[in-house]
Amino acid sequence: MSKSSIQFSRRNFLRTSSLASGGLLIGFNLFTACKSDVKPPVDLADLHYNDFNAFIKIAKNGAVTIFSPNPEIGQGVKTSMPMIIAEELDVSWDNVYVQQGVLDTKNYTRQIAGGSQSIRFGWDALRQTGATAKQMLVNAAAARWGVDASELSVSEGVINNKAGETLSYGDVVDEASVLEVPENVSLKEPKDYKIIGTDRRNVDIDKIVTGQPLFGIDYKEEGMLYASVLRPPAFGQELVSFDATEAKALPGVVDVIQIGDKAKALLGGEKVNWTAQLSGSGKVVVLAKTTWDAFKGKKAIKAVWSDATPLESTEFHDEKLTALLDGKDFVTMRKDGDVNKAFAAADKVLERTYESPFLPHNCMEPMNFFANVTDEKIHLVGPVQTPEDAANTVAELLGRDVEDIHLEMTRMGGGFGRRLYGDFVYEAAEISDAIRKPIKMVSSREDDMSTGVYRPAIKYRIKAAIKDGQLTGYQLKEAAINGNMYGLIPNFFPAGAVENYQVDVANYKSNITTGAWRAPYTNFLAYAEQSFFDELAEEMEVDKIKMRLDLLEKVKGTDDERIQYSPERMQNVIKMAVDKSGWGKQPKGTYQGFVAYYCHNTHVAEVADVQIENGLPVVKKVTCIVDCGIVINPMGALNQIEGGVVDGIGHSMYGSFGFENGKPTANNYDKYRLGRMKEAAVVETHLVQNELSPTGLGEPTLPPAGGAVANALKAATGKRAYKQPFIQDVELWKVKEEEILG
């Protein structure tokens, strides 16, 4: 760990911790569910709760309550940060209760849930909360018993003196909470945890089973009213006008009303915040006492639509982005070398160009949000990856101070990306405001799936030179719809392993909203890359292992700082798959494909096993290799990877997804093909033990998915797929078992 870095946790410990109240609050469920003798949880209300500082509170009984700041999407950081501050506090488990904190921006940084960075950037400052206030309660009882906090120890909460006598943290917090804030404590070291690195289960997982009041589309106030938003039918047109007269006689129905003015006039400022992914166009929205009231009269709704801008189809963008690629208005993102040299003085190049869909994010919870403008306030709640930046977009919006607004975050039934945006966020405000009413802006699956964000389509070209038997030259071109990979990506391997290497990017811009989609670019681009690594062993005639494994040794002691992936850690987990694969030595009839690829800070190896059964490959099993430092959770990691490789192999060969004259080719799940559970892979985990600091475990497995499935197809058919879905293509798929067995 550098130093530059335990100073910028310290920083930013000590803007949390030397504070009173507020900011998240993390505690621990106790419920356990299907047993009859399980005592019910103490009641929080009753509890008297001191404000310890902004993460911690701390009852007279010893119950304490950890906050945190980050949203919950699904990928466990309500569990597994609380856990990392529980470790440094040295309380036991089984006293701590979660809570999910509301928006605090001066007491809390980075609240964010994406990028798979919680835990990475969160890992210091969290540690140190623990520490610190473990260090004040230790103080205070030495202080009481007029001793040395050197002489004193701590076990699961209780304080403990060498005469034998025992405070606990509940007896002591008062004190305690005044005392000045220790400059410097001590962390534990790896093998002295109790806590980090054992199974917990989700803290929420019982009010999940049951049904219990706890996602944003569960959230209620009393007077509050359903909003149902009828948007443009097709991206590139406008509202003109509309006749709301069925929709007013219709049963529950409140009111019609236009929304829009407030929304173009942010994005007609000089600087629009990111997450503002809104059509210009005005939008109707029907009021309404239920959602299905809602629903129901939207479709009663008749609306005239003007064509803004051009109508885009899929066939339009394939010309496109393919232009693009044949062109040579690029932005070069990474230079080393010379390849135009490399390609000139090579034995042999080779050229492929992989292309892929747009996708929607297909949250299980359809976006929502509540809103409820007042003169006085802004009430927000409901599940949005960047709250932040959604406050501060509201209070551009309305006109209104950012002070003005309350933002409470939910726990969100699947984000993927999507919910980094917050054109939801803003509708619902913006509705509020209009009516000066609570409202809940409620979307069908119908109005996810055709008027939402989208991975953008994307198209590779890569290119390699040959000499000598060596990889000399290496090029990547990216050609997308309206953005390119973000700057780190291009110094992912295989950066710094060739010496003549160049990544080219550039982009159409389409009235097409689109923007992050689960590993951002990389969910695409590990596939086109590791296929391309296959296929570039094949015409080298060398063994796909070997290669990879010597490209890597040439990076060893690499001064590059633009390097962040670690060979050696790669190498490592590129050994173990291949040990706990079985790699070429399955029996006949199992097909192996093999990846290894670096994102989001962490290095993971997969391994796919594929088999023909009646005539067609079929996915059985997934062996997946996962280097992310320390493990907070066990329980919860393999979730996440599980679930990763799952996503992965799922909308690879099956995710397609379009446009015709503006509007989406699907808009719910009977044209949007998803991985279904009898079709699953067995996933075979295995974690690398370390003590390094830990990683992100919510995108890394996913890219490497398709990758290993497309080298496994390839292996099981002799046929090679460039392109997503692999199930369109249909040559690759017209197999019979008697042509591939003999």
Second form
Amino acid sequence: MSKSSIQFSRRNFLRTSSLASGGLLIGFNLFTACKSDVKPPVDLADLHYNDFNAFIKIAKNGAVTIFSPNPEIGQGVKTSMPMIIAEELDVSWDNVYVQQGVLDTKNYTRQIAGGSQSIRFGWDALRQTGATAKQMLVNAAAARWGVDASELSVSEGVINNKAGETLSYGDVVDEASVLEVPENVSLKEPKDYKIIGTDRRNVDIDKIVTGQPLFGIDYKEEGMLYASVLRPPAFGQELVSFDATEAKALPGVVDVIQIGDKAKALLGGEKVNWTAQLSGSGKVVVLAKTTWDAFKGKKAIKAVWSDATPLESTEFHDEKLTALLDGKDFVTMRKDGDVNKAFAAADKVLERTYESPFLPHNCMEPMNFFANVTDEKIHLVGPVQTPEDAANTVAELLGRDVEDIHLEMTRMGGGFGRRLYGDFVYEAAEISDAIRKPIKMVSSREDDMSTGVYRPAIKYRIKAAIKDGQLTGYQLKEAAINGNMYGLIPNFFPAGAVENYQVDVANYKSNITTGAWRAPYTNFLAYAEQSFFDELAEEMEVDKIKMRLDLLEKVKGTDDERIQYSPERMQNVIKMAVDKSGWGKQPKGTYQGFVAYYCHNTHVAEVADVQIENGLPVVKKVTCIVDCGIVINPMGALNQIEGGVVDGIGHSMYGSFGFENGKPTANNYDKYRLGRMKEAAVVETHLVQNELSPTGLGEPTLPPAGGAVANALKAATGKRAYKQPFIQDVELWKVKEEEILG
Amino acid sequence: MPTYQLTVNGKAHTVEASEDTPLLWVLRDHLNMVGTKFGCGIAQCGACTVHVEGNATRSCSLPVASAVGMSITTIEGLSEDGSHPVQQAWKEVDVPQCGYCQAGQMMTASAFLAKNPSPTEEEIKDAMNGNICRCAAYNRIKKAVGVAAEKMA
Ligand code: FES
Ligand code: FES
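Just the form predicted alone so far, so send over the form predicted together with the partner chain.
Once more the chain from above appears, this time first in line as the rest of the complex follows.
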């Protein structure tokens, strides 16, 4: 079993200082604290604001303000991360105020929201920070009373001594600020938690329900112009020339300019570089006094485009991916034993292919960014998941020092992976640099959907060898557009459970931009793999659940360090799912589909219940078992879990996106179907109770959902879904005759 | 550019805008009321929902000229202090994930409940089906509409 231990050195990340207004400021760099190779700051006496990305401020009146280091994209980290600090600091949550940390820093390594990792990486560092701060305050009180710190106790921000005297944190902040940062503080036992594990509302809830400006698209400055960008309409095309006469004549339009050359010089060249594709071609920018005028102006531009690289279509991608699967151009990601020998010796070989389309992210808040470039500085404001990368690239793009850049992150109207890519930040910066005015680039929905960084289209071919009633060989082949599965995915289940096991990948380099999409790769792999396991069980005539449990049994006690999942935790969620979903005991007319999956450090099992209504199968309910270790904020966790399941069902059911001559086949919600309330299944969640380190929840419940639905559809209709979106598989919707007849 | 007299959240405003400007952009860009959100611009997602004479209306598809003389309510004016039963219910149920769609959801819900104060679950789903939530917080939205109905009873 691999253990993700996090090195930790307090001295390197935590500094304190007193505030001019009175009070204590504790600065820490959460993410360097999580890294083992961190170097101490050059001058320890110099508490430089820029070296830190998170702060705790304790005022003289005892109020605690926590500046949350991570941007909020809807995963709830702006609430849950401060909860961890407050727990160890031992203060009442009612006294805690949370603000988005200012991110004008040089050292915001890992300050990204993606991969459900924020909580996992922050867990140790956040607890240590809270506990260290508490110890400093206790030490200050001990010094004042002239007693040993070990004689004191703390409850909700009040320090008590044996004589029954009390001091509040606010009383001792000034003394604490000049004390040494203590080493070796002790952390609470989970049984003593008062905040962690309790329901806490989203810290921005009051602002959200009253419509306060919170999002990037809401940000404004005096004299700011709105910028609408005309990008190539098809992937592969480049700007030749344009006529802006009509656009410029429109009321409200201030100017029309061309950008993109700088980005092309810096980022261009690589055919499959998303930044080059999205940023590296000539683009026409309309600057106007309102967003509407800018949108209108853009429509009035007459542009001529050339086909710089071949314009690709879905049919073409389909052929390419099939050719890759049939071919020999694979890179092997993991190989145990010899699958070919296993296939040759097998009694039976089962092989199936599963496919999925490109998908746009469709964040509800379209891409946008504010930029104000002056000789003195570059002010950037907006929703981006990778501020460090964005700042560095902008500095390079404009030939400026990164120190000139002041980047502020806003709440994000969804991320799903799209805001990991900073193309919209570069555009905003390049536009403002060209006209030297504050501007906000705003994409329309059409811009957003048709110039995206899509989930790549993928096909999986899975082949299994069965010998003497046992699974003796398992080979997974992946053919994808541009990238391939990375990192640890080849070591997920069933790696370790099958003697002869191989994962091979191949890709076609396309000029369509692709990238991470909520739960990259696993978002589709889980469906393919878990559909296959059901087929395998049918082929082997064994119980579906027992087959999974038996395979996991073989992994127990493995010394293979690469194996990521825990067979024990996986078996546990499977057994719980059987129990809680009434598996096998469902009433007549309900058909169930089972999935157990590990990804993003979290073990999940889901059971989908499908019923036939008006002759069509409908997903009514999903029972979801989640083992994510300690749950920081159950109220927020359940929201994430349910959202992941409903989103997973929606996209596998309806998500349809392709290309025709390089042009996306959908560019707004009239042509792209997203799941809506009527289609939302009821989600019944059960959290595994344990005291293991927490993992994130933004992603792991999404991948299994598609598989659970596919397996339930098979039970209901007798048909197997091999292709997403399921809605387009007409055969699938023909229900067994006896069902319709009742 | 022509000028228009608008009544938003009980206050009179005069704006100068091209005549085809949707109410959405007048609210957001001219009047600095950014609570009303832009999602699709083609009346498909509901993020821009406001009340026009008490009816839930897609402000992205209503030209400013058509809004003159009407009483317009936005999320900023749903209540003075976030005390509208729908806002209370949204807080209680802790509905938002990213939160971006929620102003539109609340405006649709509040107009609906004003006309149908004790809806069935099916009626709630029908009423809310036009509002997309990309984070798929649908189950909580549905629950919160029910909670709001109880509060209004
Ligand atoms: S923005 Fe108006 S309905 Fe989508
Ligand atoms: S909460 Fe994110 S779109 Fe609804």
